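Taking the form predicted on its own, here's one chain by itself in structure tokens.
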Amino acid sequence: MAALADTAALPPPRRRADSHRGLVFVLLAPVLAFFVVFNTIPLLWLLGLSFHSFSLTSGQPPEFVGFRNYVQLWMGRNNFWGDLQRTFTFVGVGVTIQTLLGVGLGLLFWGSRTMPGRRLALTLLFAPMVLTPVATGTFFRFIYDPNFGALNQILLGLGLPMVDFLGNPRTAFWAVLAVDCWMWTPFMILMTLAALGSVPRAELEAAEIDRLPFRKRFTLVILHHGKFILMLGILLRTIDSFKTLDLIIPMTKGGPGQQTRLVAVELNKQAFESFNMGFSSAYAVYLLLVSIAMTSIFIFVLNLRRRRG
């Protein structure tokens, strides 16, 4: 009888679960809250701004135009497909060294934990990715001084000619391109160290037994276990590596010429310097696209080796 008792007493499945999912959606209201305020809003104004023709220093009304903007950046205004070119080369080249640099150096730490001093290696390998860009930029500004640069100077000490890396068209973008990697190699090898330590031991002790060679133990049981997470890290390092700006801007604000201007330096000179805000807005949705395409591709090859798995 007090069994029955106590079974009365609880409360129908179905008023369990509309509490349950009360609590979920309270517990989840300030975040979609935020997400609505902090993103929905924005996008969706950045999108009907982008038919429109407005500027904060004409004084005027925003003019609906329809897709102007879009047609004049297909047509290659301010050579946007130039831009766009060089932006996916500075990705691609600099997302693939620190990737195999990573990879590399990764390796070599997870094999060696042993080494006096591994801590202190770590630490010292890891500074550069907590430096703002900003900062690193204006340091390397200085580095690469054709005057008194230190750079320049290790050059003259070697008897050879000193180099304006950021005044001269040949060097610039790649002088650019080796701080980036400088700087975000050491994030690479972070999700390396992360995705090693996902291996099993097991599984690695049993090769070793195996005597299998390095090249099969990477490939057939490090690599298996760990590529999602390297995959992550080239993911999260392409988005932002399209998203250049603060690093470049310190450094040569894209020039000489255009050499080193990215599509976020262009977006940034539209949007907070000629304030050109429906023609920015156009450009921005653009950027978006591609980096919602990257992504998805990204993703797709992900799933693929996983369903192949």
Second form
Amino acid sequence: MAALADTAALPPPRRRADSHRGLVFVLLAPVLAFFVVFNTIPLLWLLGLSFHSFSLTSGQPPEFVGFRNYVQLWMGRNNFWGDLQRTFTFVGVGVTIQTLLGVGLGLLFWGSRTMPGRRLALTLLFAPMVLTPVATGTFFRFIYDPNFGALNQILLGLGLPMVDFLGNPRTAFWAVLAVDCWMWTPFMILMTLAALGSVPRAELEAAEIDRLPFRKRFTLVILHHGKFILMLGILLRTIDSFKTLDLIIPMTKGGPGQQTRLVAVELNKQAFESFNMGFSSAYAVYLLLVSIAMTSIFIFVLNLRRRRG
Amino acid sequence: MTRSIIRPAKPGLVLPRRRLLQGAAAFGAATLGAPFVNRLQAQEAHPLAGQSIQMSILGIAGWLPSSLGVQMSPLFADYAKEQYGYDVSFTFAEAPFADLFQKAATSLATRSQEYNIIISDSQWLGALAQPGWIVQLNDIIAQNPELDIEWYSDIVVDTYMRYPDGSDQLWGLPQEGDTIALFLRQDMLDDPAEQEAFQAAHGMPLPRTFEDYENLTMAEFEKVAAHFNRPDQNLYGTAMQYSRVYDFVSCYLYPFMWSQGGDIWNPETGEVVGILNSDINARAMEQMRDWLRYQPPGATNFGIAEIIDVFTQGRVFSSFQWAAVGLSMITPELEGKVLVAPPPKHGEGEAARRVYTMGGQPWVLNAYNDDAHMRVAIDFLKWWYKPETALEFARRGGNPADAATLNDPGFDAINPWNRAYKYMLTEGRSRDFWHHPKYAEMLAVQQEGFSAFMTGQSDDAMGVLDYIACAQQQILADVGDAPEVPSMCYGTSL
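Show the form predicted in complex with the partner chain, please, because up to now only the form predicted on its own has appeared in this conversation.
Okay, now the whole complex, with that chain kicking things off.
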């Protein structure tokens, strides 16, 4: 017994702890190397470039200009604030619609588990999500075309006037947003089904036995258990929606005028059409800060339960 | 007395018959075999004789003249084998207009010879030349007289070859000349009922010939467009480019400005403010927007392809279109039914004139080509400008720009658009815009502004011009090529 007590009092073998730590380092090293090479170094490079004036087509080396690029953006050069405002509208309205539709359709699918053809319907419903946005944008451009597009042929067939969806400044933004919703609502359906899957069956059955109305069942049982998965879905959609570029380029290129010019579209133009590497780097840093702020808010909300607990 | 059978030798040069025959045979053989021997000598003299070279060309996707350059390259391979004794094969890469510069620039910035020869757009000369990505051709032209060509007019040199404007530095050679032309449905114009109705409505005959349109003003053409504008029959008067993509709306708005005395910048000082935002240009913008009433729905999205679509499908009576896509505009179904004429003049009476935008693209050579690829690229250009190659290019639907081909009596008859193209390639009738390295950035601002006005996002033409002028001068000022923008620019926005 005393021998056992002596053994228990001994510190754990040092060599074993060291080798364990070494193994952890070896296992982490590839990930860390990847992170440093593909994330940290480019980020630092971007940060450095943002303090320079450097155009790829000037033939001149980068010139240090301090905070000039940041100041110019802050002062609204290239309508930065207008683009940001438009982007927030796009993200806010788009993600809200996708969430409401996604939750609604998800609940319908959840309640129709015995419906024949459910799997096929789900597969078809998820198809838009797996299409490349460039392809989606291109074929929606044709669908919206006022002369040859299918949508206008339907409108004409119904006796309605032709609409130039992408050429009219009043409709272009909403036409693009509608395509974004068509494409990404299935993702929110998927997240809703995952959230519903996390609800304990016993609690659902108890709520049914207690004959709780649907509204209470939804808020007290389903949302209580599934809200964190739903929040994760909203977070992912918000971040992704903030970067929308490849859908807009084939549809409107940011036009008409600036009506569909989101921040990612302008950033792409500055970097890869105008080749203003310094200015576009400052632009990217601003966007990074906005993204970090948004992510922090969501993570704060996600952690609320743990804090309350 | 016996007569000698041997005739006395005559004084002077005397050749025995045998030697004479031998000499004649040698001369004959030499004459017949000279080209072969010369070719052998040429092949031996060529440093690449016996080698195999792989060349790559970067061109414009979906652009017929660019693809003609590509399609004809096997002819050069045969020529190079025969003339220089080396084998050459080509690979091709392409990107749409709006993306080609990006594709070229990202490759050239890494000092790659991925693309040995590039079909550039004329306005990119500065952006490609300034960083040293393409070869200055002055020395090459001096060393290769075959490339010292007499061009049809000075605007060919100014558009496709020269950078900076006004200098003697040459960076490109024309691959395809191009101008705006007016494509009209000749079959509709020839309809006696239409002629009668037009005469009755407007008290003037319906313009029907090239010469009629040569003298026509926009105000007069508006009557023609209005006459054929029948939305209830799904037929519209005309089509122009208003699209925000690349330079589409700019190229079609400039003729309204230039023809009426407006300008876009001062290339010597870099000033844009006070030049672009003028009353003339503001009025020009309003005029172009007014023309939307004679065009199909969605015309604010029209680019080159959309105009081809509406014209070939019979949705419009006429179209302002690049001569370069004549082959696509005149489909087999429309052969013999299309008149291609000079686009109308702007203004009235004696003061009326036309200054339209130049199109077309130059060949440029990658500065990072190794010696062998550079040599083949130069051989290729020398072959491209041979009269028979230029003629073959024209026969296939391309637009050469050299004086010899265009002045050939048969040139006008090769394609229906050739006469209009040649007419518009004359000095004073067409011009190009900036070749500045900041071209892409200046264009992007302008396309946004013009598109905002044409689509009705803004109704203040002068306000839009103020915004564009200030932004463009700021872009030039940032690189030291223009004075700082005046205080009126602070706070301008679309």
